[in-house]
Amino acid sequence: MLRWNAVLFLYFVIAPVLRAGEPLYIPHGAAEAGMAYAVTATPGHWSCFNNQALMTSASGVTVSAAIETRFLMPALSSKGLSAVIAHGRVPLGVTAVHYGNADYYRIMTGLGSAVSLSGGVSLGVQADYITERASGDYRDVSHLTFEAGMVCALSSSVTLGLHIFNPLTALNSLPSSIDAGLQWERTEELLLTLSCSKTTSEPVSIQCGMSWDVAGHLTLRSGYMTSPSSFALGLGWETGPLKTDLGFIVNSITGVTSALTFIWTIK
């Protein structure tokens, strides 16, 4: 009853404030990107800034460095670093995006944590701080905001996944996003994904993603979104403390979106 009231709580106190344009955050992570980002419900590193709730799922402390470029067009590349930092009861996660070029950037920074509760129920909040930088006669500014996730069990092989983005769009104007998810582990190997997003002006996009591990160090991913209409898959390859993903998001139109993610587990 606790899990099912709490999902209840965050839908019907946080959708009718949103306003669901262009997400202000691209999401990182190339093992997220082979999937769709279908992973509002699915632990992994860049996951946990997809929805901070899955920092609760995380152990020891893993680092990242990843690097998007968007249709293959440098201007439109983005960079991120981060960290989780899982020894104690309660995880702390911090990253730092740089988006565009020297004519226009956009610098992201955030810092967020989570919390388990009883019921299989994990919440989790992150403070945003965004920085927008452009020449000539451009006026520059700077934001601050929060996101909030959550992540419920629904039974031991399904998970549900909650996520918000900037509900104070009536204050500071920003684009505000809604993501919920399910995650159903067929097998230890195999995770099928299904998720839909909403961001303020855009089309609800509907995306679902397959994660197969192969032979223990190599995983295969697969994913599908509906807007834009794209095709995604990637591979992962994990030796030692070092893993490393890639990730492709094909559309017919825009071309190819390539993402590139290191991950190093410090235990």
Contents of the next structure:
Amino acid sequence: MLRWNAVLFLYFVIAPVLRAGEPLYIPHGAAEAGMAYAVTATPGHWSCFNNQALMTSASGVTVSAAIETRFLMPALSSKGLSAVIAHGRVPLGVTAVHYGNADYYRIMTGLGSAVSLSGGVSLGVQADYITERASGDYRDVSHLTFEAGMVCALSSSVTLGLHIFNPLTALNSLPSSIDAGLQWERTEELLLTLSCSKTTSEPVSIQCGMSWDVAGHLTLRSGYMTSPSSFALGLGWETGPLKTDLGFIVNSITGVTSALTFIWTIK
Amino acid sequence: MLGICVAGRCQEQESSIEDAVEEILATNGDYDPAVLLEQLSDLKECPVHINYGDEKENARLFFLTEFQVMVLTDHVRRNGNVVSLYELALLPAFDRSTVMLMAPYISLQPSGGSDDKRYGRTMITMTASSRFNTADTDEPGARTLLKVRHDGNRISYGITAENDPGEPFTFRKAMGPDFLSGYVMFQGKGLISSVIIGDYWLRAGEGLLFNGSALQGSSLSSPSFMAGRNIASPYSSSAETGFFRGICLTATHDDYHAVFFFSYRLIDAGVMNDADGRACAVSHLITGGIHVTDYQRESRDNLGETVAGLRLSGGTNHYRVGVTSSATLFSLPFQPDMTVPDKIYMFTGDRLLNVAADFKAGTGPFLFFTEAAVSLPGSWAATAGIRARPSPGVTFNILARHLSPQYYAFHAGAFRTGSGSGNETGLSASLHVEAARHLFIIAAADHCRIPLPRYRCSAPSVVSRAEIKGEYRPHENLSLKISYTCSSREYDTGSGTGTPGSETRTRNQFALIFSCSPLSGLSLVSRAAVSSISPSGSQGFLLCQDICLRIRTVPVRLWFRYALCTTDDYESRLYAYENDMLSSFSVPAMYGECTRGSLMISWKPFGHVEIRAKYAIEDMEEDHQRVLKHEIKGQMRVVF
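I have the form predicted alone already, so could you send the form predicted in complex with its partner chain?
Expanding to the full complex; the earlier chain stays at the top.
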């Protein structure tokens, strides 16, 4: 009970002073893209970096490579590598993401961990180092910040997730974001998710997603986000230790964003 | 598990379709629900006896797909009578939303012992209505409608005669009424399964070529984006467009079907004259069906449309393939005004050839459907979708479509956002979830890009819609519905010379409907709705109360409505479906400072006769101008 109160106290103290803009951390993972990133409470390799508290549901060691191409434009693509090591009680996650091209790029590296509390509550935190470089006379900048997440099992099938990124806007001028999401595991094969996110200077976005394990190895996904208003579609294929995910986000104005992820599980 | 009921309600047709129609009318002025609502009204009066286990009988539920009709028929044949709607929702290819849609239009009367169909059933409906108002904005006169319909085992026939207010009843160069429609249908049991002579409508594939009843295009929250089953059916609506006139023959052998049809019809069109004053071309079609002003009378029956076509289809229980082809010849060539941006890609010429191929596959939890079509002259169109039921209580629909601007089909009705047959590329999805006991949620979204100009928008544009609906039905006599709809479209701004600017207008609408039946024979429906338009900031509010009273001691039923509406302008108008005459509908638009009341009475003096009368009064004030409208309707129906 004391831990519950502490979590809620911290959340309500921090939340009112948070400010939210374009997230510096571009969400990754084709499985997550296929569900319109409505994954704040949904376990998965890359979801661990969207909400660090989800690392507590990871097992073994997983390593992943991901690529996302916004609107099919190479200059707006991002490439990421990550690993989640969950052998002990305290899992460890490490990620590095490169976004942009030779003229302008941003590299974000993060190191995070999570811990399980009693009552189905987990907390996670990640330290981020962000480097931004541009050609010409523009000044290169670097920032150090952090993000944190919480996951709470409301019932055997419903999970609540909360995530904040960079609550230090007043200090480092970086935008911050807040996400809250629900996951409903309707059956073993079917997941329904709903998330709400607010980023500094951006409208509130509501995302919903669905993941359907059709035939053991094949997973179909779909989702929708309100801002920017887009549909998401995806599929995943698992063969032995290798899992391949493909995701597309379709916006009627800007076009298609594609994502491809390979996840290798090392037991 | 389900909260389904067929009990009498305040809304005579307790169906999600009426809710959907209100929302679509508010956001799409081009949408004409007349044919659809009249077809549903006919079904309501002659409900489908699903326990007969007769595929033809079940196929009258025109919004069901072939798979659903087949599953329903097989279920009754194998397991006997359906005693509850609950069991229907558990059948493969069915879900709660579909059963809710069917509920008002089916009968669970046990099969056997009924000789209703031995001699057939004849229905005669006579309706007269008139409007009076203080501003003289409506055409004086009365609307009269006569419908005669006989449904027999082998022979069916029907006549529809209608005069809109101001239209004369004359035999001078006319058949008497302004609109006269009729058909004779023969239904066989051999190779020739049906022959229709007269007026009929068609649906083939997903409607890229033919669909006279676009139910699936009417609402994002429809149970399915699939078109219903392939149909060649008699036409009995009073809507004066969208049907064929001629002969239609359907041949069936096992699971293979062939439909041959020929039609010749005169349609209303605006014509252009040559130097000698003779009609030489058509600039546009006129679809209103009103012939009151000089221009409307001059435009009447100016264009002859000859259509001949063929559809072949076949398959198994798991897949179905069809090919549809048609050739159309117009008596005058089309020459649209190319100086208007939204006309530059319109059909030109007097001949059109269409070919389409469709495919459906799947069973139970997963159905895939697609259709592709080409028009000569013109371009191509394709639509494809999936209907999935990943677990009981969850249904997911997704549909992608590309309709080239130069794709032409004059009787198309595929799922789409706008009107017409082409100029749209879009993606739609919906999710139906039984979230908890008695709680049902529907979420749906649609995005489409209009690549070339359209009406009131001279540039490529984007349209998006999203709907969230929730229904809590803890008891069959109690339900609470909440809906939120957001729709945005781009429109031209400015009226000066030069290229107009573009502005995205968004309409947000929130509605709450509470219905209950506190006493046997008494039903109440309370409705509240709020609309908000941006960027104009226009807002609208509506409160509406319906009371329905069934008096058991005398064969009388009463409906009373009182509605209050305040909107800043016409843009934020609100609609509320209103009970009306049989085979008719009323969805009045309310705007300005508006008060509307109506009283309708139904009296059944004998078992075969029903008499209805309705009086409505509307007090509307807009721009400091007050208009008082009165509406009187009377109807008599005889069924024997």
